[in-house]
Structures are given as C-alpha cells and as structure tokens.
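Just one chain is shown here, as structure tokens, and it is the form predicted on its own.
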Amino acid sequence: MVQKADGMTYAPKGKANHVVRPGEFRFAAMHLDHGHIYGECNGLMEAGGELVAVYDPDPARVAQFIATYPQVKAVDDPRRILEDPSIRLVAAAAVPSERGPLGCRVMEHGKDYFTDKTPFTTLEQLAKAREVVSRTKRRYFVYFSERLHVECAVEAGRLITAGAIGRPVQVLGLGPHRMGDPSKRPKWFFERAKYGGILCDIGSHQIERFLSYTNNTSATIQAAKVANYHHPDFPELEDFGDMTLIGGNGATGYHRVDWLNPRGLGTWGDGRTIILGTEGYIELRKYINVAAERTGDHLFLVNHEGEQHHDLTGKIGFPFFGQLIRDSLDSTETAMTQAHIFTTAELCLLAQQVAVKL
C-alpha cells in the first residue's frame, strides 16, 4: 500500500507496462534528499527501465535505497555514473537549489536528466540549463507527480482532449500539504534559497497543471501572495501561497497551496483541482474523498448529458513514464514537451519574484 502520511515520501506504484526490451533503457539514481525519487524510479521501471546504480554522499541514504531496490549496485564517486556510457538517463531528487546545477551536469555528460520538482530556484539556473539543453541536445524531464503520478489527474487530460467539457477556461487548483514533524524535515526545508520559496516548490504542480488542462504555452502572473502564518521558530518558511495566472489562450487559473493541512486528516493532503469548460466541469479528489472514502483518485464529471463519479484507483496507469523512455531513445516530444517543462520552471520563479508577501 502507498504510504499516505507524509507527502514527502509518497511513492506511486503502478502496473508493469514495458515500452523497452531488457537492458535498452539503463538509468542510475543520483543525490536521494528528497523521497521523490522513489516515484520517479517506481515510475520508470514499471515502464521497462532498469535502475542499475545510485549515488549519494550520505550512506544512510543508499542504505535505505537499496533495501528498497536490492538489484542496484552503490558507487562512491557521482563519475561512475556520469562517465558510464551504458547509463542513459540520471533521476535525481537532490537539495531544489542543486537540481539545476545537477542536471547540467548530467546532460554535459551526454545523458537525460529526471529530476524531481521544482526543477530551478533561479532564473539564472534556468537559462544555463536552456543553453545546456540546445548545446548537447539531451532532454531535462521533470517529475510533477501531482499531474503525471495520479491516476485521476491523467484521465482529466484525456477527457479534456476528447472534449468531455468543450473549452476549459478556468482552473481552480488547491494544493494543501501537512507539514507534520519539523524536527524530521531535513534543514534546507527551511532555508529559503535552498527551496526556493512556496510557489516556486509545490506552487510549480499547479502551474504545470494549469497549462497542461487548458493547452496554454505561455502565460502571465496576475498576482501573487505568500505568508507565514503558522510557523514563526523558521522565519524563512513560506506555509502559505497563492497566484492568479492569465493564460495567452485567455484560460485563467487561481492556485493556493499550504503547508497547513491538519493532522486528523487521513493523509497528507486534500489535494483538489476543478477544470471549468464551456460544457461542463471537471472535480478531481486525488488523494482522499473527506469524511466519505479512503481512497483517493476520485473524478467527478458534470456536463450536458449528466452527472458522473469515477473511482480510478488502479484503473488508469502512469503513461509517461513510458513516454518518457521512448521520447530519450527516438528524441521525440510525447511525453511533455522542452517548452512546456521550462515555461512552468520559469512562472514559478516569476511568481515567487512578485509575490506579496503577507
């Protein structure tokens, strides 16, 4: 069963849907800060690949890793990895602020990169990264599991595609998290140069989301906001967020995310988003359905011909990570798109840039 306690080590697992033969799709795991990076290997190995190698400086950390994954061999120097021409792609989860330094890294040693979100905390980090992606022609994919990792989330895209509520013109996203211990987040949590700010970090679901369900390429921050209202002992924290975006389609979007979920809730967060068309609307319930169910991956769907509710736990799947493998081996683009990964990394930093703060 997931473990639905505590967002930060949140790991879907789906069914095995290989897109390779074995041994066509190696990849290694490198810098395990975040519990991310069990989704993105769960991911991609249902999906065919094969997790061959990890690295990390902090030996706890590959301990654990490998328990989870006994097949993988431990290396004590990143260039193992880096320099192993067997190796196609790296999945990272490490420290926000490293991710992009990382992945340029990674891709100037002829590889992929998968990171975890949010990808950059600068924009000077976004830019070299761009320059690095035009120069070595390598991909830097990005892992917004609240889109791509929820089985609810993925048939939404593909009931807005097959135009189940005509045009979407709005979208009402809302990302609470629990925060739980302090004392068990790691310290750059709180450091906000590290994270980068609370839109720039879990706000970047919602932006990729919003342009992704109303088929946007471009976009404007309308407004912003961000507090700390809870936790004063970590004065750089930001435990609230929230931003207006126009969309250059004229689709609008309103996000709020927090980390201010509350303890007797059954997980760790009531995550929502509503996707509002000309001919109906869209409910997703991704991770519990309050006082009524457990379960999460609730759809609800309302248009001309009535009302709908669908559980789709378990009935739906993870596509793209198997796009993701074949986008690296044909350099093809059907998984997400370049543009769509940095235009998102680029709105969150300019969200975080002019948010008010409270």
Second form
2 protein chains.
Amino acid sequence: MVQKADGMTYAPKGKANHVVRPGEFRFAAMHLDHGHIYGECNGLMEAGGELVAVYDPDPARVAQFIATYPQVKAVDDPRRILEDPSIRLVAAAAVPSERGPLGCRVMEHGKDYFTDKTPFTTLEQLAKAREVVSRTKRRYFVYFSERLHVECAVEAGRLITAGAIGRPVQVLGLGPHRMGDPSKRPKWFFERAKYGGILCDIGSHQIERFLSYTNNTSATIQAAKVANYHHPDFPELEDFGDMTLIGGNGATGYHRVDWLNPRGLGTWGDGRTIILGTEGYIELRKYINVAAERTGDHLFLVNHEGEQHHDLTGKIGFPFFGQLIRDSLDSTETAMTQAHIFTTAELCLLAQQVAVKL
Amino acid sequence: MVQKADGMTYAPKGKANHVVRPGEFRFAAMHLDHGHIYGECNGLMEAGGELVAVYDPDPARVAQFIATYPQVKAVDDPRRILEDPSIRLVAAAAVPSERGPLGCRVMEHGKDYFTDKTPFTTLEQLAKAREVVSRTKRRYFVYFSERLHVECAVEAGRLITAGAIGRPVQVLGLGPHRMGDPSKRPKWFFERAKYGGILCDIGSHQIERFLSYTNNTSATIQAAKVANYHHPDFPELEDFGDMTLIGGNGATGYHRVDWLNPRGLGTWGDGRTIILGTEGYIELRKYINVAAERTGDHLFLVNHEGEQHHDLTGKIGFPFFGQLIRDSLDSTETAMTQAHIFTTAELCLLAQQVAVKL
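Compare with the form predicted on its own: the form predicted together with another copy of the chain:
Let us now look at the entire complex, which starts with that chain.
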C-alpha cells in the first residue's frame, strides 16, 4: 500500500520480478533515519534481493524494521554487516550529511552502496566518494524515488526514448511536499548542515529527472533561489526553492520544490512533471489527479495525434531495482551510471551554493 | 463563440454590463494587424462603449471588421478618427513595434489608447509613452487578455485577494501557443525587430499576471532564456522562452512561453497558471482541461479545507472593460494603474535584453 499522507514514508510496492536466484544477492540495511529505506528495500527484494541484516543505533527503529521484515537479523555492531563477505550491498537512509561518509566506508569494505537521496550535502563528500568509487570499483547507487519508484515517471522515460514528443527541450518539475506536524519530524530535518538545503535535498530528484529525460550528461545552473516563507519557528528550514538549468545539449530545466503543501490535499504532494518536446508534451500527475482522482500515476500525452490520459498504477513496475542488482553483479551500468549520479549530486550542491536567499 | 484553434483570433464574448449611457463612451479602432482587436472591441462594447469608426490601411482587413461590426464607419484617413472630438478612446492592435508610437500619437490628440499587448518593443518607446502620459494626462491601456479576458483568471485574482491561499509566494505560468500554418501568419510575426522577441511579446501576459497576483509594484529579472528549437526556416523567431522574477515583496515568478503546441491538442494552447500561497494553491487550466474537457476556465483550488474544481465558463464575466471605461471618464485607476502597465512593459523588455540565447 502506498502511504498517501506523508512523503517521508513513501515506500511503494510493485510486482516481484526476480533477476537473481535465491541467495545470489544478499544485502543489508544500515541507518534508517529516513523512511525511504523501506522503499529501497522493497524494490531490491521484489527484484530478488535477499535482505539479511539490519543495523541502526536506535533500537526503536530496528524494532519497527524487524516488524516489517521479520526475516532480517538485527546486529548491534555495524562491522558485522561491513565485514560479512556474503553481503553484496548495503542499503541506507542515514541523515543526509552522513550519507557520503557511510557510503565510502561501505565501499572500502568491498560492498556496493545504495543510499536514499540526496547523496551528499557537501562537495567535499562528493569528491571523496568519486575517489573511492574510482579506486575500489564499487558502486554508489542513489534512490531517486521520484523517477525510479513512480510508474508514470518510468513510463515517461520510455515514451520519450520512443520519440513520442520529438526532441525533449524542457523538463519542468514541481515538487510540493507536506510538512505535516513538525514535532513528528526528526531534529536533523530542520538543521541546514544536516539536510543540506532544500535544493540539495528534495531538489536532487528534480535534477536527476532533468538529466535523465533530456539525456544530458552535463548542465549549468542558470539561477536558483531559496526562501523560508512560512516557518519562522525553524530558521534553518528552507520551505521554498527553485532553480533553472541549461543542459549541455541545449535542453533546459525548471524545478520548484516546497514544504507548503496544504492539509486539504488528498496526498502528501501534488508532484508534477511536464516534459516539453518539439512534437508534443507529457504531463505527469504523480501522486494525485487533483479534485478528480485520489490515485497517482497519471500520464497525459499530447502530441500531433491527440490527447491521451493513461492511468498507470500497477501497470509499469519498477525496472530500476533489478537493473541495479544486475549492475552490481555484472559490472554493467544499465540502471544508472555513476557519472549520472555524481553529476546530479554536483548540480544540486552547486544550485544550493548559488541560490539567492529571499 | 470562443475560437479554439488559434490564439491570434481569441476574442471572447461575455455578458453585457453597461457602465455608461448610450453615446457616453464613443471609441474607434485603428490598425487591425492582430486579431486581438476583436477581443478589445467586444469587451468595450459589452461594457457600453460605442464603436463608431475604424481605420486600417488594408481594405480587406477593414471589410472583415465591418462584416463583424456593421454599425462601424470606415474612414480612409486616420485623422478623421484622431481629430474627432467625440471619440474618447482608440483601440488598436498594430504591429508590435508600432504600438508605442501610435499610442503617443493618439494621446497627443487628447484621446485614451487601448492597445493589444505587447505594448512596446523597445525601452525608448516605453520612455516616450511615459512622458506623453505624464504630460497629456491621457491613458495608455493594454489588453493583457490572458488575465483580463479569461474568466478563471479573473476569479483567481478575487480568490487571492480574499485570502483563499494565504500569502501568494509564487506565480508559475505556462503559455504554450500553436504556430499553425506559418504561411497564414503575417510577415512581421517572424521579424524580431517587429514582434520584439518571445518574452517581450507573449511573455508580457505572464509578467502582468505575476505582478497582479502577487501584488507587486516592482520586480527584477533573475534569469531568462530564449531559443529557436524547431523553426529553422524562421531564424528570427524565438519558439521558446522562459524567465524567473523576484518581486519587491519577496514573491517570485517563473514563466515559460513557446510556439510548440502540438496539433493534437483540442485548442491553441494548454495555458496554465499555478499560484502557490502559504496556505494553498490555485491552478488554472485556462483553455482546456487536457484529455478531460474541451472547455476552458477550469480553476482548481486546494487549501487546508480540501480540493475544489470550478468550471467557470460564463460565470464570472470580464469586469476590466467597464472599469477601463470608468477610469477613462472619471480619471480613476481601478482597471489597472499606468504604473502597473509600464512596469510590466519594462520588465518584459529587460527580460528580453538579458535572455541567454540557447
């Protein structure tokens, strides 16, 4: 069941489609600070991955995790995961500022790493991870859930590649998020040094999608801005951010993220993506079709042939996770290249650096 | 009937709501280069204005105009309009680069002027018009049809003022337009010096709406870009443009315009506006509810109370035109201040100047 009230616990489930035999891809979970760890684990398990161990310093979080995945063994020392040669990959959703260092530690132990977005909060962390990947040949995978774990977003990529809208020239993304009750949020959520800023955090999804849909391997930040419009009690929170990018191939992106989603909406955020091409456009209403349908995964395709509305819930699946597992085992880069991940990370950090504070 | 195929002939009709007695507000039409002249005249006539004369150097355009408004007298010398003391205002839709000079000539003759957008193509024209308005005390009104002549856009302004979404912090506008058959377009449409650039031309609607909805009297252009992605046969055409603004009060705007609307859409452009507030948001699907309803004027309001969809065709009307007539007669500034018009004009010219060419 998809959790509708809160993006932090968004952990979709899809159809199982195993790409490995039992026992072939054993992985563990470490640092469960963000609820996305459940989405990461679900995806890997549906693709045949075997979740065998969990570590987190907080026993309550471990207990909740074990309740969800009873087969998993809790360990009280992270070395029991890091030093277990049968474990191929560590999935994690640490506090954002700790994701880079944790990933480097995992890779230094010869394992691949799969972290929640945003992958880094500083350029230094990014540089270090690039170095460790290069030296160890291990992988730093990132869970950009808003494209990889949303069926209409997966289908949009397929349609673009198939030429349904001609050459994509702009990706416009809106990522409103619900704040909910701030007292239910962890402390780090409001600490700038820990979450990295709104463009670095939830903006990372946007940049990843822009690069992916426009097939760009590079881009520059033309402009960015951040604000705290409505949360004076949390001075380090940015509740609004936007940025516009110019891709190396001439396509552009505009991306707006915020924590202003009103309580009356039937889900945690009316996330939209519009991909404009020379021969048509695609609009994604990802989590709701506002005032019409409570379900998500609505894809609207308009091109020279006409207007179409596709309701894609349950119809597309999530090929990313199986591809990730195969990439890990086969040394391929089908799911996502390391260059793509690091370019995304760099751009969201640069956007945050140049952002005008309103 | 609203023309659905082509934005250039968009000339809505509303309910008659006279603000003057017969004969009290006589006006004429001059220079019919853009089809918006029909929307301008419809609006003024529905508010009680009396369309008495028309001048255009092209007899075919005059014949078409007379066929639409049989009561109107065609004159073959513009002085017969300019020097007629019974005519209070001249409505016009000249080639964009001629709109400013024509307006100054009209005002120098003691009449108010009502031009299609965009009001100017150079900052020099703008400076001159400011000077003439200041000296003659006449008015330079502009037909920003995408807010003033769209019922859902009028209602959005009312809802914002009533506090339905809290403090408005961002206006996001998408203005895709259909090119249609280029051979049916006038030559000036493809000449940069005459149409002024895409941000100056159709972008002017966007800036006007941003200033209006956010209640800003000033703004800066943070970034802008223009491109010709898909029309190599027309090297001076810009078929894509975008810009992001920072208002004096801290609210921001992002605006994208293009000539890439695919043929399969049921209308000339899937124009959208999203106004994000601290307590909710409004989305306008102005000319179509894509793949759902062929009609326009759809307003979606989401705030803490819930989600609403209002179909506003025929329900709101167009108060601007009656206000314009009263402003002209009473020396008020209810419809729109001259400062607002000139600030809009200046910003769209500046956006065009700073735009990065992709």
